[in-house]
Structure formats: C-alpha cells, structure tokens
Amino acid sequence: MITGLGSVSALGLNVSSFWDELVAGRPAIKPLVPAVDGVKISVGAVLPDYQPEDYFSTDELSLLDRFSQLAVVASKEAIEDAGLSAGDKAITDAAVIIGSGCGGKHTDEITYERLYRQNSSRVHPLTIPKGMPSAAASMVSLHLGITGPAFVLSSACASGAHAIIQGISMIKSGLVDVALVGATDAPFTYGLLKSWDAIRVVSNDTCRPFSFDRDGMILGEGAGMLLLETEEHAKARGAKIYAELSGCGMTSDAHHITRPNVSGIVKAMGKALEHAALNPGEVDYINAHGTATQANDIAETEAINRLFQGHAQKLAVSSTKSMHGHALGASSALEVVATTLAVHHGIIPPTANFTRADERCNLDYVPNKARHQTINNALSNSFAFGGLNAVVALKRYST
C-alpha cells in the first residue's frame, strides 16, 4: 500500500505543488539561467527558487551532494505525508532504497574543476562519502533516523521504478513491513550536458510526446518518494492508503545500448499484468515513458498496440515529461507519484505541447487537458538506456 508521497521537481518543491501544475497541464521547461559556456542545450525543467540553507544548516551541506539533498526533502515529505516523522518506531526498521542515474554529480564536477581547471593539488576531505551514489541513501537513513536495509540502486532511467519494485519484493517476502521508496537525480552540471549534447536527442524547444514535431526529450531535476506498507501495518495505525502495488514487471531487451525494442517492452507490460493478476482490458491508464524522443515515442505506441490489441484505443495514455522533464533515474519515481495520485484522485493529467499526433502514434494521449476519469488500475513504463525496462501496475483501493 502507497501511504506517504514527497517530490521535489521542477513543478514545485512538494507534492501539492506537483499534482496542482500536472492537472493544470503547465509545463516548467524554461530557458537555463544562466547560460552554460560552450552547451548546446538551452532549455530545462530546473528546480524554481530550491535554496538548500531553507533545509539544512551549513554543516549538513558539507556531507549533502545536490542529489543527496533531494531525496532526503522528497524523504521527508513522505513520511510526514504518511502521518509519521523522524524517528518514528513505525519506520525504524524500514527499508530505504533509492535510484539514481547519475549519483554525486554536482561533487564529482567541483573536484574535476578544482583539479584540471584551477590546477588545484588537493580536493576537499569528504569528496568520496559526498559523491558516492550510496550517499542519498545514507543521508535518508540518517537524517529520517532509519536503521533497516538501505541501499541505492541504477539503472540508468529506471532505477526509480527498480526501486520501488524492490521495496515491493522486500515487504512481499517478509524482510520489512515499511519501505520508502523512490529517486533522484541532479543532472545540470557542465560535464552531463555536454554529454547530453553529443547524444543528440535533447530538444533546445520543449518536450512533445508523441507529437508529429517532436524533437527530442528535455532534461530535467528533482526526487520522488513513496512509502510502502503491508496491508495490515498500514491499518493497524490508522494509515490513509493511496493506492495499491498490485504487480510490476521487468525485462532487458539484450538489443542495443540506446534503441528501444518493442518486444522488451511488451514483455515488461505483461509481466506487470500477470503478476498483478489482470487482463489487459482491465487498465484504464498508461503514465507513459513518453520521452518526445523519435524512437521511443513510436516504440512505445507499437508495443501498447500489440500488447493491448483493441483495448488499446480504449487507453488513456499521458506523458508527464512533457511537464517535469526527464529527470533521468527519478523521473520514473516521479511518475509512479503522478500515477499515484492519478489514481486516487481520479485525475488523468495531460500530455503537454501536444500539437498533432504523429502518424505512427495513434492512441489517447490525453492532449493538453487533464480528464476527469475513475482509474480502477494503471501502468507506470520506464524503459531505459541499456535496455532496462520496469513497469508498475497500481490500483484504485477500496475498503
């Protein structure tokens, strides 16, 4: 069961702010301010007015790389969204597992400009437990006073959705009763983006799933965090639930480094159906991976076609990118927030910028306007570089 939900996006720095612009259908994609020397990209769904002394004190921010800083205020944001708070003895077995595509990257940049650009001989002290990728990690556990299982996983634009499907397979065997959950990624530094740059597939526009226009996927930043429970645990403290964790799915394509396959993808999703025990025409609605990119967006459309048959013109099928970015690793934690409250709220939040559908994608992508509509169960798609594909199936919960 889902009882406590935190982000940190572009959207807003809590989930109130997150969900009111989703519906609103706003994107935050705006020009980079400054302007970084030397990068192509221009655009970005980038953090609005985050100051990390409003969170934590000058020595806190000696240990906290900007990714590590994220999770820790998503962390905090779902606890208290469950009822909870630091130190509870409801969360001090807990297990803490969180994504991250890119781990320290904001520590790992200084170091590297400190070394070759000012030809500095010495790097500062806490450089390793301050850019390690186990640092977000860590950093919850320690400032949430959480002492069970903690670790971080990557998987590239996945690892938000491994994450949670962890927490689940952790609760479902027994090892914890409470998981959170979730991912963070902090990729605006000088060396990711001209990295990004030479992959050729950021849009200096906006993002426009599945639109004939489309160009290219926009970056973006942020965490996203959920709470896990049993059933009874959840109950036994009075807990409001969200929604259900009915099932997921997961596959590796073993195709190629960068390009979508279509059959990893139809596996995934039917992973996810069979372990949440449904029929394909069961599923109201697909938060999408929906990344604007040319080869993902046909991909993806193709695969729903074929694995959903007729049914897929029934599907409401949305794209949240096209709002917060792609914030790498925690964009599919994100999402699974998004789909969350999709869910509970009865909210299908739209595809942003969408002008006119491509050819080759021909479903219901929920154009510009949220819609009104009960969502008994809904997929949540991550497929990442690699070939990693995740695939959370959620339902409406009822007492």
The other form holds:
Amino acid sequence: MITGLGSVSALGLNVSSFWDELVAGRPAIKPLVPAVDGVKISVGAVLPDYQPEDYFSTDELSLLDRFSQLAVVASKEAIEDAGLSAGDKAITDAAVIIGSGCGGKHTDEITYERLYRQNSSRVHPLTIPKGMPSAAASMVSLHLGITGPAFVLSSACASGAHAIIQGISMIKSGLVDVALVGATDAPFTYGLLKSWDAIRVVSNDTCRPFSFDRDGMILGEGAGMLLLETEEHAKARGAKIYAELSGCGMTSDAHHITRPNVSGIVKAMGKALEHAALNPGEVDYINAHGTATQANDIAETEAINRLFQGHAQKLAVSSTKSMHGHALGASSALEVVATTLAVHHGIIPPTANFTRADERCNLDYVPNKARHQTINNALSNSFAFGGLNAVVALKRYST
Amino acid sequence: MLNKVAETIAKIAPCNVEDVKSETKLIDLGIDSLKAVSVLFELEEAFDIEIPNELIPSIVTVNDILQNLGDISR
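Given the form predicted alone above, produce the structure of the same protein in the form predicted in complex with its partner chain.
Then the entire complex follows, led off by the chain already shown.
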C-alpha cells in the first residue's frame, strides 16, 4: 500500500504544488537562466526558488550533493505525509531504496573542473562521500535515522520504477514491513548538458509528447519518494491509504542501447498485468513514458495498441513529462507519485503542450486538460536507455 | 598565523574564530576525523602547502598545526 508521498520538482517543492500544477496542466519548462555558455540546450524544468539553506545547515550541506538534498527533502515529506516521523519504529526499521540515473554529478564535475581546467593539484576531501551514487540512500538513512536495508540502484530513466518494485518485493517477501522508495536526479551540470546536447534528443522548444510537432525531450530535475507498507501495517496504525501497488513487470530488450523496442515494452506491460491479475480491459489509465522523442512515442503507442487491442482506444494515456520534464531516473518515481494521486483523486493529469495529432500516435492522450474519471487500475510506464523496462500497476483502494 | 588558522578552522568546525586558541584541542572544537581532513584541505588551500599524511597523527592541538605549518613553510 502507498501511504506517503514526497516530491520535489520543477512543479514545486512539495506534493501539493506538484499535483495542483499537474491538474492545471501547467508546464514548468522555462528558459535556463542564466543560459549556459557553450551549450545548445536552452530550456529545462529546473526547481523553482529552491534554496538549500532553507532545508539544511551549512555543516549538513558540506556532505550533500544536490541529488542527495532532493532525496532527503522528498523523503521527509513522504514520511510526514504518512503520519510518521524519524524515531518511530516503522521508520527506524524501514528499507530505503533510491534510484538515480546519474548520481552526484555536481560534486564530480566541480572536482574535474578543478583538476582539468584550473590545474589544481588537490581536490576536496569530501568528494567521494558526497558524490558517490549511493550517497542519496546514505543521507536519507542518516537524516531520518533509518537502520534497515538501504542502497541506490541505477537503471537510467527507469531507476525510480525499479526502486519501487524492489520495495514491493522486499515487503512481499517479508524482509521489511515498510519501505521508503523512489528516485532522485539533478542533471543540470555543464558536463551532462553537453552530453545531452551531443546525443541530439533534447528539444529547444518544449516537451510535446505524442503531438505531431514533438521534437524531443526536455531535461528536468527532482526527486519523488513513496512510503510503502503492508495493508495490515497501515491499518494497524490507522494510516490513510492512497492506492495499492498491485503488480509490476520488468524486462530488458537485448536489442539496442538507445532505440526503444516494441516487443520489450509489450512484454513489460503484459507482465505487470499478469502480476496484478488484471485483464487488459480493466486498465483505465496509463501514465506513459512519453518522452516526446519521435522513436519513444511511436514505439510506446504501438506497444499499447498491440497489448490492449480494441481496449487501447478506450484507455486514457498521458505523459506528465510534458510538465515536470524528464528528470531521468527521478522521472519514473515522480510519475508513480502522479499516478498514485490520479488513482486516489480520480483525476487524470493531461499531456500538456499538445497541438495536433500524429497519425502514428493514435491514442487518447488527454490533451492539455485534466479529466475527472474514476480510475480503478492504472499503469506507470518507464523505459530506459539500454532497453531496461519497468512498469508499475496501481489499483484504487477502497476499504 | 594563528588568526588565519583560526579563520580556516572556523569555516569547517562548529565554532567561532575566537574559540580557537593555540592550546585548544581540535576535538574540543567539534572536529572529528571527517572534519579534520576538510580542515587540512582548507589549510593547504589557504597557505598553498602540502601537508604530508605522516604528520596527521601528531596534530592534536591548534598549536600542533601552527608548528607543522612553520616547518612545512620553511
């Protein structure tokens, strides 16, 4: 069961503003200010008005890369939202599993700049503990007093979904009663922007998933965290339950390092349905991977048509990346947060920036305007570079 | 030199510049092993020197820093 949510994204620094903006269909994609010299990427979904000093002391910040900061902020919100606090046994014994596509790149790049550009002979001694990919899990554990299993996993843009699935598995296997899961990424660094420039999949306009005139993804940053627990555990402490994580499907394409593969996507969604004991006709909504690249949106549409057959035309499919951008591994966690709230409130967030239909993308993408509709079952799709696919099934919870 | 060392220590340690006296033990200024490496880094930056690893065990007080800085600078 999902009983707590936390999010930090371009749509706001908490879940309440994240959801309000999603429902309003307001994209947080803006010109990068200041523009980054020597980089073609000129727009992004950057956190609004985030001041690390508002959340952490100077001493704490000396050990917190930006990606760890975001994980801690979102984690604190998730446990508070669940009605728990640091020191509660449920939190002390919980697992922390955090996905990250790129880890502590801010720290790494400051180090490399000193060495390679400034010809400095020494680097800061906290470079390793601050920048290591596992720092996000360590810092959440330290800040919240969590002593259960904790680690970071990485599967590019599916990192958050894989972390959530790992949490479900740990709970179902009886290893833990409570798991704090999600993902964090902070990719607005010079080196990463140059690298995304080079691969030529980023738009300099905006993110228009499934729209005829889409021309690529928009980078974002943030963290999404969810508190998971067994139904018995949640009920015993009188927790509110947002939704049930009813199943999951994971596959790998063994096909191509960047090109999506329809069969792999079909198989991942199919496995999620099977695991959740769902027929295709029982799914009401899919929160799509929907990056707004030509290749992803066509492949994802074809996969939905292939798996859902006639029901594909009755499904609502939307991509919230059109609003919070593609925050790499964190996106998949932010999208599960969005899907949880969609199922809980019975509101489907739209695909923003949609102008006109593409004949190769023939589904109902809920263009530009949120839709009030009961959602009994939903899927959240995440398909990473390298052909790593993860799909999470969510079910409306009724007591 | 004490002033400059005190300012460098106070950047890292949870203390004020005026708390840093010659005879003060670093541990009493809240400098644990992790903060100690940060202090050494800041001292290297501030004085443009290289502090060898073998000197570290002998640094207990602020005065030990001052003496070693004097030796290194010479």
